[in-house]
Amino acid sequence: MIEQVREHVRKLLTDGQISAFLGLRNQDGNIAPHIFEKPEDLDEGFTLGDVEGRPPARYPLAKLLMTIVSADPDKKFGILVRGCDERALYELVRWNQLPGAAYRFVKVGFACPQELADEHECRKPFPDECVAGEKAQPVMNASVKEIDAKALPERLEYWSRVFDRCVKCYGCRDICPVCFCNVCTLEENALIRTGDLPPENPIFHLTRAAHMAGRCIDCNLCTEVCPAEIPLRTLYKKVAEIVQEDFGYVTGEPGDAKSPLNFLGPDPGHTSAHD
């Protein structure tokens, strides 16, 4: 699968389609995100995350083109999209994150396998254009349904339990590729008291719930990197089912509909992600 990913990129770079490519980078076994400026560099550790032994390495590397875009406004970029990154890609064009900017970058997607769906519950664990991988079978919300059949208290005792093991370390904020406030309100000390360690529960994790709400694109990097290992995907996966049924709107979908929770006024270089 690789192969077929990095010849395609190849192409994209010789043939001027675009004029570099942020991916992923495999240095003496450390994987980080890359700017792969020449169809040569592709030689030197270009990968799609695996390293053997480990679970996939997986980055917000939506969030990282908004700030590529902005220092280099005359590039088109390409970039490498799994499900979730194309979630993540759509919303941000719509929140004017990266206005007018839809032209401007070309998404190579590929396929995650059934192992990885399985293991984030993941909706739609494939891009809608796949360069290479098979598509894998979309996962129903169990962690939702397991919380919900308890009782109002059982859920209660179980989400102030969960809590009270955070450390208050901003790693599920820092990761998510749509949290891109200038202003973060978990660090207003008028909502929470910031020099509290830990913080006050629930404030902090309902705080940061309710910011969610209409534009989580269900990643799951927020749970892969919790050090207190608190399920926020099961969380933020109740949140959007909320906004599904209240105001029928789906994050992470292509077209035209916008966030019911979404105030920002239109942007007169924005660009539909599929104009």
The other form holds:
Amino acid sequence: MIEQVREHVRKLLTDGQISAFLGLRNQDGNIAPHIFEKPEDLDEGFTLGDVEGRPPARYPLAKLLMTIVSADPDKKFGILVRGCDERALYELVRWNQLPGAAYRFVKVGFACPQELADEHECRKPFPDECVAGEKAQPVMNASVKEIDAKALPERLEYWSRVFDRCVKCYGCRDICPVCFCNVCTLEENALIRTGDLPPENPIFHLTRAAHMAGRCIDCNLCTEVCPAEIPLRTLYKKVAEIVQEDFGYVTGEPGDAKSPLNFLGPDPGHTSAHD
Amino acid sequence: MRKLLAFSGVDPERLLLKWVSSAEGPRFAQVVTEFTEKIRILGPSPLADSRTAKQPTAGMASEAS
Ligand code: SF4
Ligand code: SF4
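After the form predicted alone, can we look at the form predicted in complex with its partner chain?
Next comes the full complex, this chain leading.
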């Protein structure tokens, strides 16, 4: 699979269709995002994130693209996408964070294996167009149903217990591909007391959950990075269900539909990277 | 918000969002009185214990001084 992707990217770079490619690179066993500028760079450590015996390394590449595109307005970039990365790109476009999207980047997609889709309870484990990989079956929201089946006091007991493990590292926010605000409510002392550990619960977590309404694209990165193993995404999946029921809005789809929480705000074309 | 509260185990009846214009003083008073009555009937919040226990932390004291 990796060879098909690599050769596809090589062609894009050689033909001059893109100036550079945002992907992942394995350097001495550490995988990190990397900008490949020349076709021959692809022969050094180019990876899809796979690591022996562990789930593949994933990064919020869409959010990185946001910064790269605004820093280099004349160039067109290629970007490596799984299903989740593509949803993040679609959502960032809808939130005006990737102006001129259509001619600013080219997606190079590949499908995730069923095993990974199951592990991440992924609603669409493949991008619209795949250069490589077999499309796996989408997985539905079993984790949400589990909580829905509990009685009110049991739910409170459950969430209080997991929320109280939070060390307030802000990892969930920092890794999130659609958390792009320059000023974050979670750091406003007037709204959520700073300096407390665990943070004010459930306010800290419900605030983040409310802010993910009409935004979270269900990539599961937050849950994956949380050092306290808090099942955050289950909460955000529920929020997504509510937004769909009440407003008919689904995140991470193509088109220019506006999130019900994005009617007010700056003019189209304004990005927080420009602030 | 109410649905999210219910999912996290907090009685959604404890939240009221109502639009009251600044010109409607008596209506504001009425809405608040009614809601206060309702909360009184529902009793103390199940979150109250953990919150009051955490209030007088060192962090809070130093911020206040
Ligand atoms: S990543 Fe986990 S521990 Fe860190 S702030 Fe988020 S919920 Fe808390
Ligand atoms: S799953 Fe978590 S990291 Fe991914 S978009 Fe939703 S909130 Fe952000």
